[in-house]
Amino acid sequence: MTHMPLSLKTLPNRRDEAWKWSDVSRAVSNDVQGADTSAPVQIFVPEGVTVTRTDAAATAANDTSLVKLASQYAGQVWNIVVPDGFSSENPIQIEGLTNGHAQISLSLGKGASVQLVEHYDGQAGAFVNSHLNVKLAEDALLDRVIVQTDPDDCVRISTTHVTAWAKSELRQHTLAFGGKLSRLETRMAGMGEGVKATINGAYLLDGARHCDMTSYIDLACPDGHIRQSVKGVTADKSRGVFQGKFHVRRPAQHTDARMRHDCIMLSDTSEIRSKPELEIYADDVVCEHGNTIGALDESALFYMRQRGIPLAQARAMLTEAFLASVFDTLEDEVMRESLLEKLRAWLEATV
């Protein structure tokens, strides 16, 4: 299949409200890695779970241009099929995605229960942008964990779209490292009674690396249980970016949705955009959301100092126990301690 090359007008910019804090315009050089070619892909599967490829179909009107693009680019879709009453303790795992585009379908059938693991690690200077859609039947669990461990001249887009079936359930779970500009974004659609989500984050940034956790939940049936906690450090010049919104349409009454993103500056040249949002029509709910912006506790400092624990350590232990909390969820132990090894090593590194 022949391309015509990647326009870099066709890409997000500041100009669009959803963009603004994460320019890909501008992060997006004209001789970039992968902008107009389909991303290798890896997918590794238990038995029982099938994997095949199809020519990617038409994207919806109301698409984003970066979804469009991986439709365009990409080729053709990888299906993954997960059938009714599946359960498996080996995971589902998706690495490769190093350079250029990837549209990926993941069906989940009737009370059928997976993990899912992705690795991101992109190739040194490329555009990754991968478009990655979840049906979720009824009474399906689906529990997701990501890393992000990118270069930091990388710009990633990944984009996932959930649709999520009576009293099924989506787990999350992302570390993330940032790039040249970076952005995570997760967009589920309750379309039946008593669904469930955790969506729990952590970024960790330093340089210029730039994250964005870009999250829109939408619920249009009763019951629906969320909960949503993000968090963040950032050091030197890097740039951590929250967005999450919570749209609670009428017919969805006794929703009980809760967001929270908490962020901790290590240095003052660093900075943090937030944007948590409700937008509620039921008048039988309970939805909250917060967000706090600071540095470590100094008198907390002074007090490990003073018990003679060095301030490099005392502070790597204070930011591990602000950040570690996000992974509590995380019923894989083995998983959440890999997770935390990872933390443990950035903060050693940096802090």
Given for the second form:
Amino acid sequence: MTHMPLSLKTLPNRRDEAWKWSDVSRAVSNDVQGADTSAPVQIFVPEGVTVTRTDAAATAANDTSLVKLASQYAGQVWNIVVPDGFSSENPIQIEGLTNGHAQISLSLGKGASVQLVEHYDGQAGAFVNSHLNVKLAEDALLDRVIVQTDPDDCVRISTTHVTAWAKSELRQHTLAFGGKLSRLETRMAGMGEGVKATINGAYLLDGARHCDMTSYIDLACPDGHIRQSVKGVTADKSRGVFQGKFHVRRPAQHTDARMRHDCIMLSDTSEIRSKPELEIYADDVVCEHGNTIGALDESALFYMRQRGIPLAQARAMLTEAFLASVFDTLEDEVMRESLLEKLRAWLEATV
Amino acid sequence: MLKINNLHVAVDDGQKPILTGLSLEVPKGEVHAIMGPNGAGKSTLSYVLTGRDGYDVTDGTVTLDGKDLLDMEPEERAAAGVFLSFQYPLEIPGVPTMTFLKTALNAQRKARGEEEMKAPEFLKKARALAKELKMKPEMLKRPLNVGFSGGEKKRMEIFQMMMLEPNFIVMDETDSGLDVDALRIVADGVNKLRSPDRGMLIITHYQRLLDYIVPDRVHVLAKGGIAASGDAEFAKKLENEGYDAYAA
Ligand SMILES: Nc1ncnc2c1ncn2[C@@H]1O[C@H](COP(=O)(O)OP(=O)(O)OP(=O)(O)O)[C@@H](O)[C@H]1O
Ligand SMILES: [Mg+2]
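For comparison with the form predicted alone, would you give the structure of this protein in the form predicted together with the partner chain?
Next comes the full complex, this chain leading.
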């Protein structure tokens, strides 16, 4: 294994189209903690799920530069294997990931069903770069929840590749509070018929935080069903980035794919950058995307105040109502309530 | 007692004067009606009383029971007991009606230094009232006013009013868009709230409402102020003769 110092030249910068709004190179200094070390990783699994460690796999030429860096510096790959037909009340939990690079692979066998909860809470001033490689065999269901609560000087890149075989399903709900720079990227390849995915997320940003939610859904087979709703609120001088792409290949007939990004700016000094994209080669499909950026409705706020609700509380209530809908599809009520609690705490402190 | 003295109000960043010296007193226990042509400034008056942004008071005073209303935030006025039934009630997406109303009620109570109303008591009161106003119970679970018909929204205003038990009520065309049955239900509700320590200002275009809610005084708002006043009979005369006599 080679341990070269992390070269800032290899980090993406704004001249790379896919990173034009998230300049990692500028956010990271050479001596940042975690630049050339492997990340601490803790994985908790329900009985029946196995975890092993193997040497880093060779990376594919078309991997992103950060995925290549992850394989170079992570040292080993954590392999989580969920057997065929598995199901459990208990989730797989991934913790740690406080600084450095990590590579994790998660494989769900045929008909397996499991919840995966990832908590990203990095160290102050650290750089964290993790790559999760997911395989969903036929009829597998992954219910994934990501909670990102990094400090405001932490740089985090989390890249996920999902390979989904026939009739498998990904349900993903993300609650993110950004960082110095954070990019949560989901890249999914639909490789079998009838793949389903719900890819929802909310970002809440204050101060000078930056959060980037990027996704690329590549469908190669018929009858895919994709629902994506990302919502954000930006306060102070924060910056929200959404990039979403559906790539529907010629054989992917009867694809039903919908993408939305809706954002509320709580300050004039915050920024939103958004790029929803559809690239469609199949002719019998329903694909849509929508994108709105707005402010809280002044008339509604006045109405609420007229009824006695103080301005700050009225703003928080309207913002919560706006954001909360992305978690309506989260079936685990306890988890949903815990995400809403975090969201409310942020609103109380910020709005 | 609500006391409005020489009120001047302008909109459009103070460029467009709407009220130009309006004076009016509504003593406790009385119901006053305000009629007048479209665009005269009736809704403007309701917004100034409740503190909406964009309505600049350039002169005059407004007090409720001696307290300067103009100096208070909208939510402070609400806690002081001012309630507006909106001409066009707003939709509040994602906030269930009951959550909204309980938050409002308890925010008012907190501002007044009173104890919060607990959930069971609140629910009991709300259910009984919904029944009285012949409202479908599922309306209370839906986000406030979202997808409600015009008449349902007006009924919801009355529901909120009766839950909050304000001590000064402004109703801006609450009767518009109501069918006869709803009008009667709403009027019954309002009449129940009539009391020696509550004042009401009812803005309407129709004498019909005033058959159910008989006012102590009727005023014409025109040319930026109160152009004429009379008793309940005066409303009938206005309906027959129109406002030509008071127009600019
Ligand atoms: N926010 C505003 N900005 C600009 N003009 C306004 C605003 N609000 C009211 N106006 C104008 O002020 C005038 C009075 O409006 P208002 O709504 O108070 O009338 P009204 O008496 O309630 O009429 P109606 O009987 O039609 O309800 C109108 O000419 C209206 O266009
Ligand atoms: Mg009006």
